[in-house]
Structures are given as structure tokens and as C-alpha cells.
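What follows is one chain in C-alpha cells, specifically the form predicted alone.
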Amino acid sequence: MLCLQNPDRMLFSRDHRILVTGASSGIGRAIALRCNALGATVIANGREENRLREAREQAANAEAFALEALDLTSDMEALPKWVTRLRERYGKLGGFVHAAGLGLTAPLLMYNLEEAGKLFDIHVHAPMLLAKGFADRRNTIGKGAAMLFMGSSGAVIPQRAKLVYASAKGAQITAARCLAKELAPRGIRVNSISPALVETPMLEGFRTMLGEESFTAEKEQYPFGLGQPEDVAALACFLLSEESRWITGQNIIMDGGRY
């Protein structure tokens, strides 16, 4: 697994195309940049094109870093056809990463159906419809292709005030495992990564909810410190590459020794 620590080693060829949602910031951006640095052509998706442009400015191979701005929840039924248009524009896809997401920290008494619906849309419905488009034989390279979903340790290890967020992520993880079984005969692998606290913009909501004193106490529970987006990106690239060709249907928790 030296590939995880050696960004100069090419894991992908230029004609290996990877769609990364949520690529404008945080973990999604880190994955998109690392895949690009390791040789892949990245199709970077996010809601705001200006933030995608900022990400491309950091890319090692900007000419192989395509921008596709789209709000994934604006017309979810059209997402499979959108993936088909991407294939028509760039060629067949070899990888798909769903890192787009929303955070929500709220106790049961603040349960809101509209807010819950938004989380299930972005964490379950949208990624499954994207997966439907990706799995279309016309759109994917088939054997050797890989899907990767960003879960959360909170979906496996209960946390207070994470009822809706953890439930949506849990549904996504289970769906990914079902896809792994369904697509294995075609040589398509499906895995999830479930990080604990990673220093991204989404972390701020959790920090505000806990308060500074409680947040500091929580940080002290991580023997290796809080995670960085690049930590997750290293594992993501491995799981997307042929070096993990015997791994599918897994949900890998990354927690820096917290749990």
C-alpha cells in the first residue's frame, strides 16, 4: 500500500475518468485533487462553479480537471441522463465518488421533516440515481470500475444530536453494500469510507453545537488528532484503483483511534 503515501506514483491513466461530487471543498476537493495528481482525468462536480475553478487552480494537471457545476438535488430524476451526457462529453467512466453532502446537528425535539428530506435527498436518493447512471453499461468501463461513497462513523457509532444525519448516512452505507452484491458479477466494486471528525467546513456546525469547551474535550479523544481531508483522499484513491481489486462491499471507518 505504498501508493497511499507516494503521490508521485501514478495509480491511474489519463483515460481513467473519475466523477467526484462535492469536489468544491473539503473531502471531495481533496479526493478530486489527489486522483488528478495520480494520473486520472477528474470530472469535478459541485454547486458553485467559482469554487470548482478554485479547486482546479490547485490541480496538478489542470487540463485533466473538468468542471461540471450542478445542484444534484434540483432535478434528481434527471441524474442518470446527466451521467450519460458526461460519458458523451468525456468518455466512459471508470470511477464515481459521492462526497457531496449536508451536515445537521439537532436533537430529536428539533426533528424537521423538510430538513430530514434534504439530507436523505443528498445522501441517499441523489447518489443512488447517480449510481444508476454510472452502472449503465453504456456509461462505464465495466470490469475495473469502482464506486465510493462518503459515509460517517456516526452511522455506525451512535452520537447525540446526529439522529437525521446518521440515519441518512446509514441508509447510504447499506445501499452501497447492496450495490456491491449486485454489481460484483460485472467486475464493478462498491465501497464506503466513514470518517470521524475531519477538519472541513462542515465541522463548524458540530463545533458550534458542542461549544468550545466540549469540542476541545472531544478533540482530546483522538490520539492521532482530528483527520485532514487528505487522510481520507489517500484511502479513497487506493479504493478507486486496481490495487484494491479484491475489496468490495466494505465500509471502512477512519477515526484516528477515537473509537
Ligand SMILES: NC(=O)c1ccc[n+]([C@@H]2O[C@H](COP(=O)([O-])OP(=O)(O)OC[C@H]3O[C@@H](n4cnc5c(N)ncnc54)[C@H](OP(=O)(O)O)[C@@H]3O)[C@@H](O)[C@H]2O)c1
Contents of the next structure:
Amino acid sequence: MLCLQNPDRMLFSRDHRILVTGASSGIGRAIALRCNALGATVIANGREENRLREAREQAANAEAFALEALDLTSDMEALPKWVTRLRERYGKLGGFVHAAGLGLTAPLLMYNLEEAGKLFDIHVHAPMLLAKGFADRRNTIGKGAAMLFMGSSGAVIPQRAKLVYASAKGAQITAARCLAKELAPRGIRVNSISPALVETPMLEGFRTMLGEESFTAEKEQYPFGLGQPEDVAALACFLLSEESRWITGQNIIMDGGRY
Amino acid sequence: MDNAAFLAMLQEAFQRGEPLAMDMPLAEIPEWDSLTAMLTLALAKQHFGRNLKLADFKKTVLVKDLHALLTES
Ligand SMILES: NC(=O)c1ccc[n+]([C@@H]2O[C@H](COP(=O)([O-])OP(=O)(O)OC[C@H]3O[C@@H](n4cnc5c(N)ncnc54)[C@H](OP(=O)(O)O)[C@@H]3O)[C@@H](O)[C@H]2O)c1
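With the form predicted alone in hand, show me what the form predicted together with the named molecule looks like.
Now the complete complex, all chains and molecules, led by this one.
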């Protein structure tokens, strides 16, 4: 896909550097690959180096696909400094996508602090501390920079057994909207995408828990079928690019008609 | 907090590469915007126990005025 407003050029230039968390799998991987194919330099993060290497093997421009393995919840206070080190290594960042995440399907009776804490760490605390590092003037290009958070339609449409996951996503989406207000004067845009079910490894866990019969019934609620990671990646690239320069503070739901 | 430590603290808050000096006009510091002003309010509370308002900054012209505002008892 070329730039819509200027069809002679790619959507991103090579010196547009985008940090993508969750780039080793599913939605994050699809976003990282698409940004890379559309010209950007991608800094790909996940916990497992070998899964990141697999992602790079699929990259259109492997030389512009850097790997930075790190467990984002192991030392969250250090995350802003980690972003500074990335800037020192690669140059100022123009984009940040937080697609790292964990799923959880558990009813109220199974609520426990440790599990809830893990979800809030990866969906709220880690991304906000990464955002803190990204928004630092010394680390970001400023005007033209964009952040993108992977929310969930579950944060907007309540579902049984999703209270922890949905409330963590809800907190993330609200935080993103606050950030959008805060960072607009510096020319940084902030948006969220909230997908319904997308076929990724995360969905497999949900499918196993639900059982085949209930999963098939759920799938039938989608007039346009379940989402593919590439569907989310297409919107993500648009929101990261200058094509969407008038859009900030939004949470865009993608659900293939299941609402 | 001595002047050097104050300037270093402010430089970090302003997320600025170059050092600051006491006689710099705030209006000429590109990093001095509404967000850094809010951050400075938080610093005033955290480091000096001062409860300031954004309006208090209207009186500040130079970095040293900011220093005086934050540190005066
Ligand atoms: N799939 C869906 O139906 C769906 C729907 C709505 C929203 N979402 C959201 O979309 C995002 C991506 O989901 P997905 O379906 O693509 O999941 P996925 O395939 O399971 O991928 C999750 C990614 O997060 C990374 N990750 C998890 N914990 C991490 C940590 N502590 N530090 C660093 N990386 C970590 C994983 O890295 P490793 O490879 O190292 O494990 C992996 O790259 C998540 O936030 C999810 O909640 C998904």
C-alpha cells in the first residue's frame, strides 16, 4: 500500500522507527511486518528471541527489523530507560505500538490479586511506562509521532468471565485517551484499536476453554468471520502514519459485524 | 538543593539535552510548555513541599525566578 495522499511514496520512510511490543506473535507480529513492508524500521519486542527471529524471517526488509527481546514486566520501573537505550542504538522513535498482552477468562469466583496484577502489569503499567520513555522529547521525533494501544472490544461490550481482562483493557484505553490530550501540544497522537476475536495463538487458549461447540456458536455471530491479524495491522499502519494526522484519542472497534 | 542540583533537576524535567542556566528567560526555552509547567508543579510539591498553581508561573521570567518561587519559604 502506498501513501493515499501522495501515491508516489511509501507510507513510512526508513528513518521512521517504530517500536512494536508483542511482535513475536499474532497481532503484534502482523503489525511489525506490515510497518516494515511499508518502509519503516521496526524495533520488534517480545519475550522470546527465537520467536522474534521467526518473525524477522518473514520481513520484507529484514535489515530494518531489529530484535529487542525483553520481558516487559520483569523490571517495569526500568522501562523508560530501556526506551532511551533503544533511541541511543537506533535513533529517535516515530511510533510505538503496544500489542504485547495476556488473555484471561476467569469468573468472579476465581478472582485473585496475583493474576489480576499480572494483567494490569502487561496491559496498563508496562505500556504507560513505555509511553513515558517514548514521549520523552529526547527519544521521540515529536510532531508526526504516534502511539497505538491494543485494546479489546471486551472493554466496551461486557462478557461473562472477562472482568479482569476487560477492566485492564478499559484502564488502558482510558489512559490512552488521557495521554492523547496530554501529548497533543507536542504533536504526538495516541489511539487504541479494540478488536473482537482475532485468529492468533491467544485465541487458541480461549477456544480450548470454551469447547468446540460454544466456540462454533460464537464464531457464527461474526457475519464477516473472525478477524485475521492482518486486518488489525492494516488499520494500525494507517493510525501510525501521517495519513491519520487528524485522528487522536480514539478507540476504534474492529469486530467483523459482531456487536 | 544547590543551584547546580536545581538546574540538573529542571533539565531532566524539561527532557532537554543542553544544560540550563539561572539567567535564561523561560520564554526562550523551547521545552517550557504547559506540560513541563505541570511537571514543575509536581516537583515543587515533591522536593520543596510547595503547593503552587499554574498561575504562579505568570510572575516568573527567568529560570532563577522559578528557583526563587519553588524554594522560597
Ligand atoms: N486475539 C484476539 O482475539 C484479541 C482480541 C482483542 C484484543 N487482543 C489483544 O491484542 C494483543 C495481541 O494479542 P494476540 O492475540 O496477538 O496474542 P499472542 O499471539 O498471544 O501474542 C502475545 C504477544 O505478547 C507478548 N508478551 C506477552 N507478555 C509479555 C511480556 N511480559 N513481555 C514482553 N512481551 C510479552 C508475547 O511474547 P512471547 O512471544 O515472548 O510470548 C507475544 O508476542 C493483546 O493485547 C491482546 O489482549 C487480542
